[in-house]
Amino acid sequence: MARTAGSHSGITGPKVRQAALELFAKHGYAAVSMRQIASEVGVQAGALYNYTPDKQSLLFDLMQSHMTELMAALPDNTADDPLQTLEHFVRFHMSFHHDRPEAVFIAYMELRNLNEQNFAMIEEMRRAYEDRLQGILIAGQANGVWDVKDAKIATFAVIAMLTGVNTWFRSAGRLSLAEVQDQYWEMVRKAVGAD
């Protein structure tokens, strides 16, 4: 299949993904057509199929890339002190997600639009990330560092709290990201019952 004149896969492919990311985050997956994505990139609608089989594959690719980058960047739980390991996780989660607001929005809000097979794969990746935090919480419980009644529920609560920062935090606001991280760390520490 011939490419549109002037398009190059190494340039146009990333542009397609970026346009889809921005449009899905702004309007929602269901409201965005392949024609809109093509218009944003500056190619014919049919040319998009040189870069992605369909819109579902594009959504899945965006989510999978986000989760792959997240897991690759996640530091190992190497600290002997569970409290220090939990603090590292909190600060990492907030800074990583702060730099990717559109990807985070899509990763959490567009799960419902994945087909069953794609949903299962993304859910497995999300579970691996959640398991890292749950492991930290279980280790702290075992060492008597804090008191959580149910590590799985605490995991969901902490991740929801940390990810929620993206909905309101602005770099130009009255607090820096580091100051917000400090406050959220204190809230997480108290939420798990750490001294």
Second form
Protein chains: 2
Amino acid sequence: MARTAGSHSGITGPKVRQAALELFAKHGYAAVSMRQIASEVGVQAGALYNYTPDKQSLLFDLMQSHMTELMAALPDNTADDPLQTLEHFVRFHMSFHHDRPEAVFIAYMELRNLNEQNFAMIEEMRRAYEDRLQGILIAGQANGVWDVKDAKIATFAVIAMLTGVNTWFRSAGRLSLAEVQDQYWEMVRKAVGAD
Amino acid sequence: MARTAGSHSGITGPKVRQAALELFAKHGYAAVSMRQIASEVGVQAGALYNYTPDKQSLLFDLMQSHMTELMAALPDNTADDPLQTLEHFVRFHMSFHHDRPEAVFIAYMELRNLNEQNFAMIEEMRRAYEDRLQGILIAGQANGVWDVKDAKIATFAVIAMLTGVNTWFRSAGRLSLAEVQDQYWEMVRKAVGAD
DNA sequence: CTGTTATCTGAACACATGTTCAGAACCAAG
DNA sequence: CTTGGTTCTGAACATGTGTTCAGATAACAG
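Based on the form predicted on its own presented above, generate the structure block for the form predicted together with another copy of the chain.
Once more the chain from above appears, this time first in line as the rest of the complex follows.
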């Protein structure tokens, strides 16, 4: 019969993930204890093990969810012309990352705390994401829309530049996200040599 | 029992720093124990306290040394024209960071493990470094050498882009550092709108 | 109400943590 | 060889670690 028994699985589960997300982002995976997470949730440490087999899986699940969401949200790019596609990518990357600073932070900082298998899986998803940008850059190069010497290098450069925004941008600052997006898009457009 | 040494302050001291540098860079500050560092040095944990008052100071010293070296090595830029100054900055940043990947990694990843005072000091040094680039960008803007909408944003963008190289560049790869420097310089030059 | 079952507590386990310190081991000078 | 000072060991301290599990607790079905 329909599950529904005694309690708060539907509430506690998400709370555990949320607490882990915030604490890992703030203090780092290694510096956060299961007891701290439990305390944030309002529960004893043992109860966490109803929701994750171990601490490592908790980290991995957060990172995997993030990367899966990222890939799913990434706009398709078979239709438009390369310049528009690149612009969409730039704006998408910035707004998606802006909306989930903790997950982004963890995805970049905690790679070394994944075990070998988990690391390989996340790394492959990251590569798939980078490949999407690289594909766009190659397409525009083939069409003569812009001029990049090495698509791989340009890919790294653009992603690093865009992701870096998360380290300083605050919604309460002097610029809105839209303004920052405009300026970054202009820099990217110029950097690849598009008019 | 068999002890190893007698008066090795001049040897053990640097060894402690080196071991801490490597281990912190590889596993993260919080994930590394004093006993691991000691073992790398070939000594018992207690002996480390002849060289550092505590673990926190060990981290801070590494970061402070790195930032001090960075500022000291940064070429002066009062003489040249802005375009050349910017090019020097770009090439300098890339080669300096390339030469000390562990220190760079630590300087970016372990900020949150500094206590409040230490964090403030490192953060100020970082700001001073960024200000140097910002100064260059403003000077070139004033001279009409290039066109950047917002010098602060351009500063962040350029630094993020350049520092990102450390995450993927390997000397054994298909490109030399010089080639990568050339390409990044071209992208930066175009991004700021210089001919 | 009773019976069932998912959820949680609280204690325990075995081991790791940063740090301290008395005393041993060592080196160099006299 | 003796003395003096530096460097290191080995054990200890108090606390924290991830994880397990028997049993208490709560929510539902009948």
